[in-house]
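Listed next as structure tokens is one chain, alone, in the form predicted alone.
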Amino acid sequence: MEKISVAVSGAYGRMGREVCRAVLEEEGLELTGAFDLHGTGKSMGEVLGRPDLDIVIKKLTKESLKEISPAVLVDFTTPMAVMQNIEIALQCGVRPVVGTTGITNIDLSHINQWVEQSELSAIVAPNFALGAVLMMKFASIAARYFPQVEIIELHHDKKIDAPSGTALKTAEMIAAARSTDPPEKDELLKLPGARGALQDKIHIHSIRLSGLVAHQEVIFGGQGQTLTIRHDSLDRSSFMPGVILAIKSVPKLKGLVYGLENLIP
């Protein structure tokens, strides 16, 4: 069977390196390109400790992407760069798999237009950890039975955006599952933001500390009881099974797929 050729944007970063390793180790996939604004000109083989790997890190442009013409571009960059990267990929006939967070609903609308124009497909996922996807599914089930809920998301101190894409997606799924809105109540906030941010009438609290990777808990409250659903990614390798699933799925799809839950039964 012909291998799926894969390039990685953000390859010099921690997540990008992990994706490169996962692609190299996965049967049926072939790493053919590495892009990043940092580490440009460096050997990806040296970065990964793989002297047999003859790939040089380049800046992502239409010309540099067309030069290798991969089937899939995996993007783990920044909210400031991701939209341009997706547009370049689709203009070059390459299907993007995007794990970069900070993508808004307006951004998703633009991506959907680009995907339709290209007649290709794209996958954008707030979280590639399969456990996190199940956590969101379980939360949407619990939302039917508990009138109150709050979300606490915890990430490493290098994460730029807040709240996380996972928290926003979780709030969206909970709101869609609810039969009624929670009752309004008066609150006296002694400090601005003390109750966190509001999304779909759900309070979201963001924590950024060194030593963390990616964690989230959804706390439900009901009469005389609480229910907590928590997921912890303790290492970046936890995201790789989901990334591999997306890479192998995207060539078979049409249109934009938002959320890894759409790829698992």
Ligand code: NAP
Contents of the next structure:
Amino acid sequence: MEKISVAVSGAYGRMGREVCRAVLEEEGLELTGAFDLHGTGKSMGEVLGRPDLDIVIKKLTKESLKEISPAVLVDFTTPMAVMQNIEIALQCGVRPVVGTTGITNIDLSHINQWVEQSELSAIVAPNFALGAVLMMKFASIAARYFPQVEIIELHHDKKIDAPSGTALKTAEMIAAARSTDPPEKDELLKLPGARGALQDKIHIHSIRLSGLVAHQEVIFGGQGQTLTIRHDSLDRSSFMPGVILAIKSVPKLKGLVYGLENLIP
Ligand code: NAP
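Having seen the form predicted alone, please provide the structure of the form predicted in complex with this ligand.
Below is the entire complex, every chain and molecule, led by the chain shown above.
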């Protein structure tokens, strides 16, 4: 069977390196390109400690992508770079698998339009960890029974967007599932921001500390009880089974798929 050719943008970053390693280890996949603004001209083989790998890190442009023409471009870059990368990929006939967060609903509608024009497919997932997908699913079930809920998301200090894409997606899923809105009340805020940010009337609190990877608690409140649903990504390898599933799935799909839950039966 022919291997799926995969290029990675953000390959020099923390997630990008992990994705390159996972692709190299996966049967049926072939790593054919590495793109980044950082580390350009360096050997990806040296970066990964795999001297047998003959790939030089390049800046992502239409020309550099066409040179490789992979089937799939996996993107783990930054909210500032990701939209241009997706547009380039689709213009070059390459299917994007996107893990970069900070993508807004307006961005998603642009991506959807580009995907439709290209007649290709794309996967965008704010969280590729199976446990996180289940956490969101469990939270949307609990939302039917508990109108009060707050989200606390905790990430490493290098994360540049806040709140996390997972927290926003969780809030969206809870809002879609709940039958009643939480009771409105006036609060005396002695410091602005003390109650976090509001999405769909749900308070989201973002914590950034070195030593953390990606964690989230969804705390529901009810009469005389709370229910806490928590997920911890202790290592970036937690995202890899989801990324590999998305790479293998995207060539068989049509259109834009948003969220790993849509790939899991
Ligand atoms: P990181 O270490 O900063 O890696 C991002 C890399 O992308 C950096 O090397 C950056 O270079 C590079 N880059 C910037 N602009 C680019 C461009 N136009 N083309 C190609 N590469 C470019 O960050 P990370 O921790 O790996 O995280 C990357 C993204 O993945 C973040 O948005 C994060 O929230 C997200 N994430 C998603 C999941 C998920 O499951 N969906 C899980 C973990 C992380 P410079 O340093 O020069 O800017």
